[in-house]
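First, one chain by itself: the form predicted alone, in structure tokens.
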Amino acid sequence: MKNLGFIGMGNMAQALAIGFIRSGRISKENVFAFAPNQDKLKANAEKIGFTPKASVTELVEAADTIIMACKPYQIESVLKCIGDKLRGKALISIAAGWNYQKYLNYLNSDVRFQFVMPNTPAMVGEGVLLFESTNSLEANERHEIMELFSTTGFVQEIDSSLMGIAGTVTGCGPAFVDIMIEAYADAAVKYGVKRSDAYKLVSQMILGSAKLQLETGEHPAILKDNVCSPAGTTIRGVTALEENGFRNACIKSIDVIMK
């Protein structure tokens, strides 16, 4: 990979360019964007180092690595538009829904191709990022470009019928987290907690456990048990969100999703 190219710059495209320059994996000035709102991708130009194109054609003849991020219903007409311009080049996309299956009716045989799921954490280098297990790039360029991912959060292979509930669950999931976070914020705020340090507190408690978590490998249940004493407060409140199906709350937000 010796140039990359963004069709498409917004939030989540403007954290992995961030992440990517930031690292060193990739200098400056070899990556490019493009984005329709020409105002908007300069500013974005000078904040974060890449070079604007002016067209998406401009863009792909510049880079030899793209990565489609715009919007999932603006796919089909920027294929056409590139057309036979993606020839011997590697397609990224982290467009929900456009997996590798539903390239293969738009691309040419030698467009290599890998569909990536990312969250918005990755906007501060915590992300997770899905990579479909079924893909045509070439072994060394897929390790690459898994290390140039890896600058914004963590990397996970992920079987192709196994995507949606995967994406689902981290790409949704933050939004679930952050009711969590405004909800024991407001309980902090009911008892006298001011707002902004009520949100740091929460925020921080779950950082910290999900760290906790990650780094030890131990079943959450067993770190829950190690904060629940015989007879205690956490027990107390444990049964409280049992008694109102918190669990069950989790999975149906997620049934009603994959139906």
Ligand SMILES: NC(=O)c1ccc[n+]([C@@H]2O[C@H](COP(=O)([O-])OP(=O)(O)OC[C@H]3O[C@@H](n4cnc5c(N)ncnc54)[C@H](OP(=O)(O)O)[C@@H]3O)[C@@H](O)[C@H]2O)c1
Given for the second form:
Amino acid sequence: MKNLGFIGMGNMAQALAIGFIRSGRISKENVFAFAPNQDKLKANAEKIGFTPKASVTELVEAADTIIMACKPYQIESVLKCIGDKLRGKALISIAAGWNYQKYLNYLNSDVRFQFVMPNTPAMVGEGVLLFESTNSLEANERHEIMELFSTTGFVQEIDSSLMGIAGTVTGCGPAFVDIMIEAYADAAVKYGVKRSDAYKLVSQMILGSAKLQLETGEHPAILKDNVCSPAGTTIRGVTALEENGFRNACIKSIDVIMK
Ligand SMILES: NC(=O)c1ccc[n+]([C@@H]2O[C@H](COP(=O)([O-])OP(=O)(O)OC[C@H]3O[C@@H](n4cnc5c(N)ncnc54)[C@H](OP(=O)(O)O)[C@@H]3O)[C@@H](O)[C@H]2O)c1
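Any chance you could show the form predicted in complex with the named molecule after that form predicted alone?
Everything in the complex follows now, all chains and molecules, and the chain you saw is the first one.
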């Protein structure tokens, strides 16, 4: 990959562009983007360092690897606009639902393709970047692109049949964790902690708990047991969570999406 082009420069594209350029894996002179609102695009270009392009066709001509980062419902018309110009190039799509199988209906066979599902924590370099197993990138090209995406978080290849569930847990999960942050902060405020302190304490507690699990590789139940002393306070809280169906509520929050 020499030149990278973003179609769309919204929240997710900005998170990726910032991570890619900041890492030094690609220089800002080799990153281009197009979005319809040119004033907004130029303002983002000044902030992030990429070169703005005036049309989607100019963008595709300038890049050998293109990231489709507009909204899913806009893709069909964008592809029509590009026509044959993607031939011989690599297309990485981050649009929800637009996987390898779906693109087969729209792309020439000489367009190399990869579907990647990011999530919002990529904005702070702590995302989950799911790479669909079915793809048509060259092996070394895919490796290079995975390395590039890893500058914004944890990269994981996922079987095509599991992209839906994995993307649901990692993509919707941040909203569910945000509710948990709010709820525990409310509890802290209820007993006298300042609200501004409460969010910081709870978010850091969740960040630390996740990091402890990731770094030790311990089963979460063991980490939970380690905090629950006999007849202690934590086991009383665990009992209350179980009585109120916490575990079931988490599973159901995914069931309603997967149905
Ligand atoms: N945000 C997430 O959590 C998340 C997670 C996983 C995947 N994704 C995927 O990432 C993609 C972008 O999401 P987002 O949250 O970044 O959306 P967003 O902030 O609304 O950005 C959409 C971008 O697309 C541009 N755009 C609109 N019409 C276009 C066109 N005809 N041609 C080219 N660009 C066009 C917009 O430009 P203007 O502002 O100039 O109109 C904007 O820069 C979506 O497909 C979404 O499914 C998002």
